[in-house]
Structure formats: C-alpha cells, structure tokens
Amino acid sequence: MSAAVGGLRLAGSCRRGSFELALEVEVAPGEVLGVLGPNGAGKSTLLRAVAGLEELAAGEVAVGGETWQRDREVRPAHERRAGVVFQDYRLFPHLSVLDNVGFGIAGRRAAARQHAAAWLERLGLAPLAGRRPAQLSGGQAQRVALARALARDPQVLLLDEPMAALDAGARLDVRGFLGTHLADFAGPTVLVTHDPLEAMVLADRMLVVEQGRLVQVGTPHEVAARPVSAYVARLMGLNLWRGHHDAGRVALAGGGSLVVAPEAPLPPGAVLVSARPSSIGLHRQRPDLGSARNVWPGRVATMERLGERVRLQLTGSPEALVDLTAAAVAELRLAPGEQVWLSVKATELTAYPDAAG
C-alpha cells in the first residue's frame, strides 16, 4: 500500500544539555531540502526529531497530515513511516542484501522478500541480492541502504550524511544514483550534509543551521549568490565583509572601505559585500588602475594548493582570500610574509542589505 503524499512540518525546540535546537521547517511533497551547518549545529538532531529517535522538548512534527508529535504526545519511531539512510549504512552483517532490504517490512517473510526483490530490481541492485554487507563496496552498501529505506514505502525520506564515508570516486557515482531516485520519490526528503556541492546538486532548497538556529534558507543559487554569514561564505568559497553603505561606498566593520556598484539601488545602511577569490588581483607594487578598482595593501599569511590553483589568505583592511594560478604565484614570487597590493573592480563586488545588521 502506498503512503499518502504530503509535506513535512517541524516547528519546535529540542534540548541536549546546554544546546538547544529551535527551528521551523517545512518541506513540500517531492522537494529535497538540503540541511547544512558546522559540526554541532543541530543538523542530525533535526533529522532524529523527525524520525522519532529524539523528542522535541516542545512543538510538533507532522507529515502528510499525520501528527507524529505535538508537545508531549509522541508517536514512537517504529510507527512513523520514515525511511532513514545513515552515513555508516547500518546494514545487518549476518543478513543477505535481500533480507536487509526486506527487514522491517510488515507481513510474512516471503511477502517481504518479494517486495524487497522488486525494489532491488527497480534500483538495479538485483545482482547483489545474495551478498552479505561485508562483500559490498561502500558505494554498493549505500545503494542498498537507500533501497531498504524506500522499500518501507515511507512518507518522508531522511538522509544523514549519506556520502560522508565514501571515497571521491564512489561519492560521484552514488550522487548520480541518489539524484535519479530522489527525483522519483513523491514525498519530502531531508538531506543532511556538510558538502555544499552535494546540496547544490541534489537539493531544491538549502537550509543553513548554526548553533541550533536557522541562519539562511533559499535555493542553491540564492544561498551561493548572497551568503549571510562567514560560515556560509566559506562554504561557498567566497569572501564576505560587513559594513555600512552610503552613496556607493561601504565602510567596513573590520577597517577599510570598498567602492561598490550594485545592480539595483542600495539604500544607506548595514550591508554585506561578497567577492569571488578569483576576482581579486595581487600586485607587488601599488597599481594605478583608476577609480573603477579598489586598491589596498596586504600581506600574505598562508598559501595552499587547491587543484590547479593556489589559494592565499591575506591580512589587511580588509582581509581576503585570493585564488591565483601557480604560474602567477611564481611570477610574483609570492611567499608567506610578503607585502603585496590587492585590487578588485567595483563591478566584481556583490553588495546587499544585511538583515542581521
């Protein structure tokens, strides 16, 4: 029997010692919500509260019109139609793949195995049916874990860091597999991840949690284009500065100022300014580049090779991350401690109101 399709709503708080998670989250049917945040932010606590593995101290959880918790009235985890996929798979080592997928399906064992076999066939995993978990690769085990979650005919799908334990090759393969089958799932999906690329590829919306509080929510494009915290900016690989805007110039909270050229009128007040590390230039002598650029002195603090580029952390007013090619680093003879000049065009800066400011 198919579960009724409906959305997910969680509104309330959950306490663990001195930590409190307080959120209001809604996920529509067929929508994938990517939840990101630093370690200890409350991402997995959110997932566990929906699954019934942790109770809200106050509030409610509702899925598809059914109330799973309202204050102290709590439906136990085994009565919730939630499909959960953990990063460590949690397959039973003594059972075959077929029986792992069939475990927890209501009805007689023969019927459960038949239902599990149908899901293995649907997900292209039928050749693995007779294997034990120890005979599976990490990518195969994660696929089996997803098949087990879907075979329960869940109303909501909960994925807790589903690719964290995989190597880079397997992660790419499983990401494609997940993308295909999440698109076919009619219910709401919550994907907890620390990987922004994973969220950008798989999620319809992204929700960022820091210290148990909602910091930012929006489409992947919206979050990537306008980060609202230092954590989100680092996640998206951007520089982010806070300041006060007036007449096209931003006086930065950490010292210094920047000329901006916003696409839309930007009123005076608190703003955020972001910039891609690749849009900032470095020079050994002060450049004479005209009023279209911002120029300020800095010093190389650290250098790190990232694939084909080198990322430099520079002190100054403001501090900045800068990406250069290895050839440019060699040509400029850069090293930690070297004094340099930084420049960036006003048109390369994105300035927008700072709601928190």
Second form
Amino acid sequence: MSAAVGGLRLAGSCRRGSFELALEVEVAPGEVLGVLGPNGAGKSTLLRAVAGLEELAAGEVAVGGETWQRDREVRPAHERRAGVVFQDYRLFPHLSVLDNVGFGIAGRRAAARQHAAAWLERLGLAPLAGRRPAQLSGGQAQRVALARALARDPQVLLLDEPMAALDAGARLDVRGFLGTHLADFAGPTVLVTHDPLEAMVLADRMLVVEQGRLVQVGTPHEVAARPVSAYVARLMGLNLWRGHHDAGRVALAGGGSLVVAPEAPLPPGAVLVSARPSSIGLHRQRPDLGSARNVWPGRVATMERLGERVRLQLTGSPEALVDLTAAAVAELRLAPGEQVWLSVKATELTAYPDAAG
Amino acid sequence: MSPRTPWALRVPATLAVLLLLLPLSGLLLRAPWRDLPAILAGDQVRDALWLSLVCATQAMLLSVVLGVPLAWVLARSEARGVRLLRALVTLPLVLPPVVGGIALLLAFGRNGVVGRYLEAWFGLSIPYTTTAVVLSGTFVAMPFLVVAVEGAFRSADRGYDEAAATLGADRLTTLRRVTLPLLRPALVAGAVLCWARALGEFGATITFAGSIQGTTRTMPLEIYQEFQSDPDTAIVLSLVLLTVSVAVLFALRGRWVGGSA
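For comparison with the form predicted on its own, please write out the form predicted together with the partner chain.
So here's everything in the complex, that chain up top.
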C-alpha cells in the first residue's frame, strides 16, 4: 500500500431537488460501515460524494489525511483513490476481464497487465482473465468489479448495493467472497445496501439513513435488537411501538398499553418497544393471564405464507405482526376478519429510550 | 405490397419507386459495356478517379480529426451558446453546395478574409488547388460525421465514464480508452457517410477549386465535362460512382457498423 492507511470522514450536505442529504460519517481504517436505508434515502449520493462523482453543496470529505473536498475546493474523481463497485458493475464491455482489472493501475500497459493478473489470481478469478464482460455470470461480474476496484490500490472502498443484481444462489456465494476480501482490505469500506442481512453479515457498524438523515447508528446487533424507526423494524421483521414509559407500563402513542420488564432500570419518558412476531400468541378466547401479562383483542387483517410459517397482520391497540406455524393457524381456524386475542409476555418485549421522542 | 394497401397510396408509392429506380436502370441499359475497359484505362479517367479517392479520403480524415472533438463539445459541453453552435455547424447539411463554394472562395480566395493573409504571410494560395478540393469536401461532408457522432456521444452510457473516472482516468483518457472504442460503430458509420458525401461533391468544388485535370477535376466534375463531348465516357464514370454508392449503402447496413443503421 503506497499511501498511509487512514480513516474516512464525511460531514456535509448535498441537495437533490427538494431533498437534502445531511450527514456526518466517520469510518475507521479496516472498518466496514454498512449504510442501510430505503430507496431514495440518499445512500448512493453519500457514496458518490466520497468518490467525487457528485459534490457536497457544503462540507468536507477527507480520507487518510487528504482532503478530497472542503466546501468549494473539490478534488476531481480521477484524482481520488477511491475503489468503487457499482451496482451494475460497469465493466467496460470492449475490454477483457484482465484489461478491466488493469485499467486503473498506473504505469505501462504490460506492467499493469501483470499486476492485474496477480489480483485475479489472488481472488481466484484467473480462469476468467481472457473473457469479455458479456461472457460473465452476474456473480462473476461482481467479483471482477471488486478485483478492478481493489487493483487500483484505493484509499477507500465503496460498494453500492453489491448484490442487488444477483439471484439468491449467487448472492450467498458472493456474500462469502465479499466477507473474505473486505476483511483483507486495510482502508475504510462503505457498503450501501437495502438488504439488512447483507449489512448484518458484512458490516462492523451500521448506519441507517432515511430521507437524507441519519436515523440510527450502531453495531448490526444493536440495530437489529433495538430498531428506532418503523423502516428498520420492518426490515428486521420486528414489531415496533412508540409510547411513554412510567413504572413498567408503557402508554402507546397509537392507543393501548403494554407492561414491560426492562433488564436495566428505564427512566420515565419516551420509549420504543419491540417484539419478535413469533413471541406473540393468538387465542380464540380471552386467555387467563398466567405468565402472559399483556392481553388485548384484535382482528386478523392479512395472512401471508413465509416458508413454514404464516405471518398475520392484526389490527387492534396496538396493531401487530404475528408469526404462527401453519398447524397453529389451522387449529385456530384463523381467517382474515376473525376476532382474536393477542398475548405477549412482558419479558419478550424490549423497551428502550426513544431519542427522537 | 400487401393486397390491403389502398389504391390512393399504392399508385403514388409505385410512381416514387419508378422515379427513383428508372433513371438508374437507364444508366445500366445505356452503358457501353464493350468499350468499358478501354474507357476506364484512359488517362483522364484514371486521374479523376485517383484524385477523387485521395481527396475524399483526406476530407474524411480531416473531418474525423476535427469533427470528433467538435461532436464531443456539442454533446457534452454545458457552455452557453452550444445550441446555436450546433445549428450553425450543421448548416452545410442543408446549404446548396455552390453557395458553400462561393463562401469558401470569399474566405480563402486571394482577396478573401483569411486568404489575403495566407497569401501575404506564407505565400499560400488555396483556390484552384487540390487543397481546395479537400476543403470543399470537408466543408460539405464533416457535418454528416459530426451529427452521427454527436448523437452517439449523447446516448452513450455515462456510467462507463464515471467508472473510468473512479479508476483514475481524466476526461481525455476516458475518451480515448472508453468512450470512443464504445462508439466505434457510430464513428465508422459517420466516417463512411462523410467519405461518400465528399466523393460526390460537385458544386462547392467547381466553384472554389475549378476543374483542372489531375489537380482539381474529380469524378463528378469529369463526368460533367465528358457529358458535353463524350456521353459514353460520362456513363461509364457514372457507373463507377453508382457502384461505389451501392457498396457504401451495403457497408452501412452491414453488421460491422452496428446493425441498426
């Protein structure tokens, strides 16, 4: 590695039409930051601002001690050493795999080819060297795109939805491949995705962006266990309710209330409560309390088969997602429109302070 | 034609086909096939054919060297006035060539706006030289290339340019190593069209370059000249140009220029 390895820092804003991206992001050397958010949240804009394909309207981009942008002072994209893997790969169709990988390598053509061949070898892609991009499968093109980005000896690695264009089989394969080679990269890596599993598996830290704003940051485990927005909760397949906590009872913003049993002392105030859909039980008759401390009536709105389970959406106070086995659905003779009782143990609920509240 | 085509369309369509193809078949029917080798071997004919090929090729090369950068500017520049510039530089497409010839004469002639200084400072005189033939051809033919290549620049996928930039290529390197290779079909089509147009140029050439055997008398001028005295020779030369045109058409429709032409 020719340049000193250093972290990435981006702080600033970028305007696109009526929409403004305003973020402050730091990524340490060797760290993989997963940026998660719905389509149009500004994830790609963040990557493009680092790569120099778009300018921040104001702010700063710095990588490893070099300033790539400070307000109006903008270093052009080709003078930044950023390795980019585009969502659609963008391998040059008129060049072989070898020449694609050698494209970003400075120096004489022959030396660049040799260097590119070494990278292909290292990533196990040597047999593809002579092929044209049109002759590659999606998974192969994805790997070649990563090889091309790495061969440039980048100071920062940027991946834009690296698996969005792959089918499920190739995705599993490429995920393993990315995991290995992202771990080998010494500089900071930013991985943009809307697939939570991809982010959970590959990222050391996650950043959730919605409508150009930072919504949540934390380890994948933290984000998965304590989502702070409906979007993240839905991605993680969790129920999430907002409310006001006082002495173990949460009055929900949408009506109803829940008894919680927080592990650590939880002060009174705005909180979020999350629950796994499989932790909620359904009953035809109002159950006697037992250990299921929260009981409320609801109505089945929709039913959807998810593998071996059935996911039900229920209206009520609060409304909830519930996962049941197909056998349980049959036994309860559930159908949309049916009146049922929901129950969940206080210990199955996770309650935590709501910063936005 | 399918039997459903209404008469009101079928009749004029048939007339159109006749109007376009009858004269050409007339050329084939009237051609003095027996004397053809002898006529083609003549000095004047050989001179004209050679001169035409050389000048059309030079005009094409000049158009590529100057026209491709112009097409890039027209397609990619965000400067003000580019739209007006585009209209102006494509004007020769619709301008009568003889008007172009007069304009060239007024610019590069001995008393012309530019020609005056070329003469005074360098002792250069362009009118009635082979250079004038090349300039006339370039004047009328370059817009064909510019229009074809500009369209290709416009519709080219900018994603590849971005990828090249992230790999350290500046705009010129990107143009050379990515954009132009990807545009090769359009470039070839534009160059062939440009060459064919320069080859057939008559009005601007005869006005600006005159008709001097071996120096400025290209095929179209030779055909016109011979037609006054020796129609058979004119017909044979016309056949030669017809053959070249058919070949060009065939080439443009062939797969090697991209298939969509």
